[in-house]
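Just the one chain here, laid out as structure tokens, in the form predicted alone.
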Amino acid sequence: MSDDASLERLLEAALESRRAQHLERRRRVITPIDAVHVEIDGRRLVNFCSNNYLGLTHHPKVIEAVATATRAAGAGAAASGLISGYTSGHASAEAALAAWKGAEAAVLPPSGYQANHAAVQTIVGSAEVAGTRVRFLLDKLAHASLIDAVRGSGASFRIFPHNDLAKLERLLAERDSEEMQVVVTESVFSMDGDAAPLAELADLKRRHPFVLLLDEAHGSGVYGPNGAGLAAELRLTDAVDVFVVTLSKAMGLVGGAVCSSRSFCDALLNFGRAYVYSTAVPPAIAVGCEASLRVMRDEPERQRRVRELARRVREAVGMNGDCPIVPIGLQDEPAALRAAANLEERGLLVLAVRPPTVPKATSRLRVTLSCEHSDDEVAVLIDAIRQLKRVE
């Protein structure tokens, strides 16, 4: 048997295993209509599963900025930032992002996934040159990109139970005097919509010094003055050594950003392979990034609106807080798939999230809210969720 035939058999067996467990992933063709409505197979649905928290994907000022820049600078960067892909638009966006995050500098990798990899690679690469050992301490529910980055770095690491500061403190106390410890977590966790105990982490950092790498993908835009994030809202910016954000959530674009000291960002250009060997984001995206930042500053009612809708939905399903990520636990995979299909019949697009994205026996619907959702649409959503819970 040829190797290509063997490969096909291997692939089909792996996919059949996923199908048997109700875990196979497939894409659907979706036609966007506006910030919160899509069309699938000729049906108009209310989109409750995107991360478009502030509706900026369709904001006229963001669209116009991207369109104008595309006409001027072209559709793509055509090279990495270290060759010829770094334009005045990129430089301006990085300066704006750094100021927004209260950092000295910023770098724009092509995605949030690559931004996390580049940040970790920068720490490990710099440590190797300096002859210093690094140990990463990761929250168990940290995003897959962070886990992949740390595991792939070759550095030592430990995973601590979600938000378990007592365990984290015990791990920190084990420190070898020659070892630099890096705590890696998210400000707002992408699947549960809960927050890291940032104030307690800042206090812990004073007792057991460590480097704090904070992924603010889902906190940025929703929290803080001008959407600067949860750390900014809690006035804990100074406790964070490295911020990672994405342009693809509240900012409505694509790409990622690492915001930190000038030295860290300079080191990233040398050791952050995920940035060094990637084509830069299109110049138009960099320009659009600044447009999104201006909208956040000029239209704070968008942040207030999405948080108010989140409180409304969370209260209705017995949850506290105002995070626009609302998990509806259904445990088993078939139940989650049935629930998603039930909501779609009612005109609501809410996808089932299953392992390995979430731990076994924690399959769920992951509802996400936007400031662009109407009161009536949210009322329909609440009624549909309540009916699901009654069926359970």
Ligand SMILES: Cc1ncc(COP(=O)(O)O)c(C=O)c1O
Second form
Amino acid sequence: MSDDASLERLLEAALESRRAQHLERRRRVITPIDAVHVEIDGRRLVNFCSNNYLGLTHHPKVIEAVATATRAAGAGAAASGLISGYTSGHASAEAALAAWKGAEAAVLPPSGYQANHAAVQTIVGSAEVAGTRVRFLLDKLAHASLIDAVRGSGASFRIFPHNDLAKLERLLAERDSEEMQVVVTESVFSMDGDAAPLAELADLKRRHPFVLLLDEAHGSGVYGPNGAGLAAELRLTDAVDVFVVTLSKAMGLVGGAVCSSRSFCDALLNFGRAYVYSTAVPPAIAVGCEASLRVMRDEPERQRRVRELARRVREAVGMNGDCPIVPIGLQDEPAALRAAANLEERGLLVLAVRPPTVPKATSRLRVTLSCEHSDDEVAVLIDAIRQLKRVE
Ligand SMILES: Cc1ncc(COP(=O)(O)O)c(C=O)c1O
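Instead of the form predicted alone shown above, give the structure for the form predicted together with the named molecule, please.
Zooming out: every chain and molecule, the one shown earlier first.
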């Protein structure tokens, strides 16, 4: 048998195993209509599963900025930032991102996934050169990009139970004096829509010095003055050493950003392989990023509206808070898939999230809101979820 044939058999067996557990992932072709409506197989659906919290994918000013910059600077960067892919648009967006986050500097890797890798690689690479041991302490529900980044870095790490600061404190106390400890968490958790206890983390940092790497992929845009994030809203920016942001969610674009000190960003250009060895985001995306930042500043009603809609949906399902990520827990994978199909019959697109994206036995519908959803659409959603809960 050729190696090709054995590879095919191996792939089929692996996929069959996923299928048997109702865990196989497949894509569907969608046609975007606007920020919150799509067409699938000729049917118009209201999209309740994107991360388009502020509807900026379709904001006329963002589209115009990207289109104009594309005509001027071309469709792609054609090289990494360290070769010839770093334009005035990138430099200007980085300065704007840094100012927005209250940081000295920023670097724009091609995605949030890569931004997390580059941030971790910067710490590990610099520590290696300096001969310092480093240990990462990761929240159990940290995004796959953070876990992959830490695992892939070869550095030592421990995982602490979700938001369990007593356990985190015990781990921090194990530190030997030579070691640098890095706590890695998210301000708003991507699958649960809950928040890290940032004030308590800031207190903990005073008792046990550590570096705080905070992923604000989902906090940015939705919280804080000008959408600067949850840490900014809570006036805890100073407690954070390294912010990771995505341009792909509230900003409606693609790309990531690491915002930190000038020296961290300089080190990233030397040790952050996920940035160094990848083509820069297109110049037009960098220009679009600044347009998104301006919209966040000039149209704060978008943030107010998405949080108000989130409060409405959360109240209806017995949850507190105003985070636009609303998890609807279901017993198992078939139940989650049935629930998603049921909502789709009612014209609502909601994704069933299953392991390994979430821990075993926690399959759920991940409902997300956008300021562009109408009151009527949200009312239909609430009614549909209530009916689901009665059936399940
Ligand atoms: C918490 C978190 N961090 C990082 C990422 C990766 O961002 P991007 O989609 O821009 O690669 C995501 C997106 O899935 C996320 O939810």
